[in-house]
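Only one chain is shown below, in C-alpha cells, and it's the form predicted on its own.
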Amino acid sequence: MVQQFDAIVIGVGGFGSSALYHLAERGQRVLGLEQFGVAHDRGSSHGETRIIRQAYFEHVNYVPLLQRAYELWDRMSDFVGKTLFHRCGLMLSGPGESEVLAGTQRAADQYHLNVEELSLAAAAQRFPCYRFPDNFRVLFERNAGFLDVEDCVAGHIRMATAKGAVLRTQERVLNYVVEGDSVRVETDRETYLAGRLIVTAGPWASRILGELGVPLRVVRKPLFWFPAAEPQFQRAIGNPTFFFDLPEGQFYGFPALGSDVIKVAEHTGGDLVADPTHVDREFHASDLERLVPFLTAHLPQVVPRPRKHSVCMYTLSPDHHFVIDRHPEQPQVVFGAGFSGHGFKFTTVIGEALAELALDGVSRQPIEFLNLSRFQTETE
C-alpha cells in the first residue's frame, strides 16, 4: 500500500531539516527523505562550524531574513537545551577598495547594525593574530559569530520528529511525478503520495529541477584545520571569526575552540564537480596553493600544514543568490536551491519560508528577490 502524507521533503540537510520542522510545527503529517544519514558529511552542511552575520555584503535584501533567522536560532537553542549560535563577532578586512567591506558598511548603515570600523592600530591591538597591510580597512560586526553546523541540522530534525514528522534515512529518491492534486515520489525502497513536495536536495538539486532552465554549478570546497598553539587564537579570550577580501581570493576562518587548531578555508574558487555522489574527498597539495600564502601573510603564527581536512560542496546559481520558488507548472512543488556557499545561516528562516510557500502559496518572508522570475527577465 502506498503511504500518504500531507507533505514530503526531499533532502533533509540544512534547509530540508528546517522545512521538515516548520511543516510539522504547522500540524502537517510530513515525511523527510534523506539518501544519507542525519547531519551527514556528504553534502554542504557539515564541517563543525559556519559563520553567521547580519551586515550582508552580498545584498541588503538579505538583512530582514537574517533578523528573523536570528530569532529562530535563539528559539531553537532554547528547545534543544544548548547554545547553537555563538556570538563571538566577525572581523572583516581587505584593501580600502574592497567591495565586501563597502557592501557590509552599506547594509550596516541601512539597517542600523552594530558594525564598527577600526583603525589599523586598534585592530592590531584587539586582534593580535592577524596582520593588516597599511592600505587595509578593518570592520568588526559585534553580533556575528558562528553556528555548530551538525548540531543545528540534528536539532531541526529533533524538533521535527518531536512534532510528529517521519524521517527515512539511507533512502534515495528516484523521481517524482505530479498526479492531479498530488505528487507521487518513488524511492529505491517505496512509493509515497503527498499533497505538497519541497525539494531541498543541495548539490543534487539540478538533477531534479533541471527542466527549469536555471543552470546550477557544483564546486568542490576543501576545509582545513591548522595548528595554532598561541593562546591569542582562542575564542575564550576574544578571538572572533574572520573574513579577508583580497585581490587573490576571499578567505575565512574561525577562532580556536579550546583546542590548538583553527579552521580556515577559501570562499572563492573550487573545482567543478561532475557528480556530487562521487566528489573527490582526498587531500591534494594544490588545494593549498592560495591558502598557504594567505596564512603566511595574514596569520603568520599559524603552522601552514593542515592537521586534518574535509570536503563540502557549493551549489552555485548563475548570480550566486538563492533560488526559492514554487515550480511554475507544478504548484504542488516548492524548491530551495543554489545557496552558493553562503546559505547555511539562513536555514531557520528559509525552512519557514519554504513551508509557507508549500502550504499557503506565498511566504510572509521577503523572498521575492530570490524567485525564478529574475532569470526569466534576463533571458527574455
Ligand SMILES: Cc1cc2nc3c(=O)[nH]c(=O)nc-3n(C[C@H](O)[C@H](O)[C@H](O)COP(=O)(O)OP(=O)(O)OC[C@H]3O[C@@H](n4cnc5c(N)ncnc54)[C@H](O)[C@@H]3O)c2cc1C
The other form holds:
Amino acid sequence: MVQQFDAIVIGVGGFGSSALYHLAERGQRVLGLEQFGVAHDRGSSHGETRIIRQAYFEHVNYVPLLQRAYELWDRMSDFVGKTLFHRCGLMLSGPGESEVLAGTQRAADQYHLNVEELSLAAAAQRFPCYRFPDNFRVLFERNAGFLDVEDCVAGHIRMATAKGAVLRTQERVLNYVVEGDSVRVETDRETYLAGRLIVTAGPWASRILGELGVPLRVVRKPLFWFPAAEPQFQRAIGNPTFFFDLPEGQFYGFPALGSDVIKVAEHTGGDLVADPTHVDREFHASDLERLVPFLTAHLPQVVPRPRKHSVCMYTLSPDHHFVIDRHPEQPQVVFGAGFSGHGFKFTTVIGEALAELALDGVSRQPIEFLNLSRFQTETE
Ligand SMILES: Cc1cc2nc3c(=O)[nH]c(=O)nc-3n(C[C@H](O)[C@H](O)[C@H](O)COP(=O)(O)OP(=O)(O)OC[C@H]3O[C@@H](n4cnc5c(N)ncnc54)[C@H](O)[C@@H]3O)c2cc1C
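I have the form predicted on its own already, so could you send the form predicted together with the ligand?
Below is the entire complex, every chain and molecule, led by the chain shown above.
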C-alpha cells in the first residue's frame, strides 16, 4: 500500500528539518526523508558552529528575515531547554576600502543595528589575539555570535516529531513524479504520495535547479581546529566570532569554547565537487596554503598546525544568493537551494517560509528577492 501524507520533505538537514517542523506545527501529516542520519556530517550542516549576524553585507534585504530568524532561534532554545544561539558578538576587520565592512555599516545604519566602529588602539586592547595593520578598520556587531549547528538541526527534528512529523532516515529518494494534484515519491525502500513536496537537498539539489536553468556549483570546504592556548582566545572572557575581509581572501573563526583550540576556515575559494556523496574528506597539506599565512599575519599566537579537520560543502548559486520558490510548472513542489555558504543562520525563518509557500502559495516573509525570476530576467 502506498503511504499518503499531506506533505513530504526531501532532505532533512539544515533547512529540511526546519521546514518539517513548520509543516507539522501547522497540523500537516508530514514525512521527512533523509538519506543519512539525524544531524549527520556528510552534507553542509556540521562542524560544531555557524556564525549568526544581522548587519548583512551580502544584501540589505536579508535583514528583516534575520529579525524573524532571531525570534525563532530563541523559541527553539526555549523548547530544547538550552542556549543554541551564543551572543558573543562578531568582530569584522579589513582594509579601509573593504566592501564587506561598508556593506555591514550600510545594513546597520538602515536598520539601526548595534554595530560599533573601534579605533585600532581600542580594538587591539579589547581583542588582544588579533593583529590589525594600520590601514584596517574594525567593526563590532554586538547582537551576533554563533549557533551550535548539529544541536540546531536535531532541535528542529525534535520539535517536528513532537508535533507528529514522521522521519525516515537512511532512506534515499530516487525520484519524484507529479501526478495530477499530488506527488509520488520513490525511495530506495518505498513509494509515498503527498499533496505537497518541499525539496531541501543541499549539495544534492542540482537536479531540480538544473532542470530550471539555474546551475549550482558545489565546492569543498575544509575547516580546521588549531591550538590556541592563551586565555584571551576564550569566549568566556569576551573573545567574539571574527571575520577578516582581505584582498587575498575572506577568513573567519570562532572563540575557544572552554578547550584550547579555535575553529578557523576560509570563506572564499574551494575546489569543485563533482559528486557530493563522494567529496574528498581527507586532509591535504595544500588545504592550509592560504590559511596559514592568514593566521601568521592576523592571529600570531595560534599554532598553525591543526589538531583536527572536517570537510563540508557550499552549494553556490550563480549570484551567491539563495534560490527559494515554487516550481513554475509544478505548483505543489517548493524548493530551497543554493544557500551559498551563508544559509545556516536563516534555517529557522526559511523553513517557515517554505512551509508557507507549500501550504498557502505565498510566504509572509519578504523572500521575493530570492525567487527564480531574477535569473529569467537576466537571460531574457
Ligand atoms: C564549512 C561551512 C561553514 C559555514 N559557515 C556558515 C556560517 O558561519 N553561517 C551561516 O549562516 N552559514 C554557514 N554555512 C552555510 C550553511 O551551513 C548552509 O547554507 C546550510 O547548512 C545548508 O543547509 P541545507 O539544508 O541546504 O543542506 P544540508 O544540511 O546538507 O541538508 C541537505 C540534506 O538533504 C539530504 N538529501 C539530499 N538528497 C537526498 C535524497 N535524494 N534523499 C534523501 N535525502 C537527501 C542530505 O543527506 C542532507 O541531509 C557554512 C557551510 C559550510 C560548509
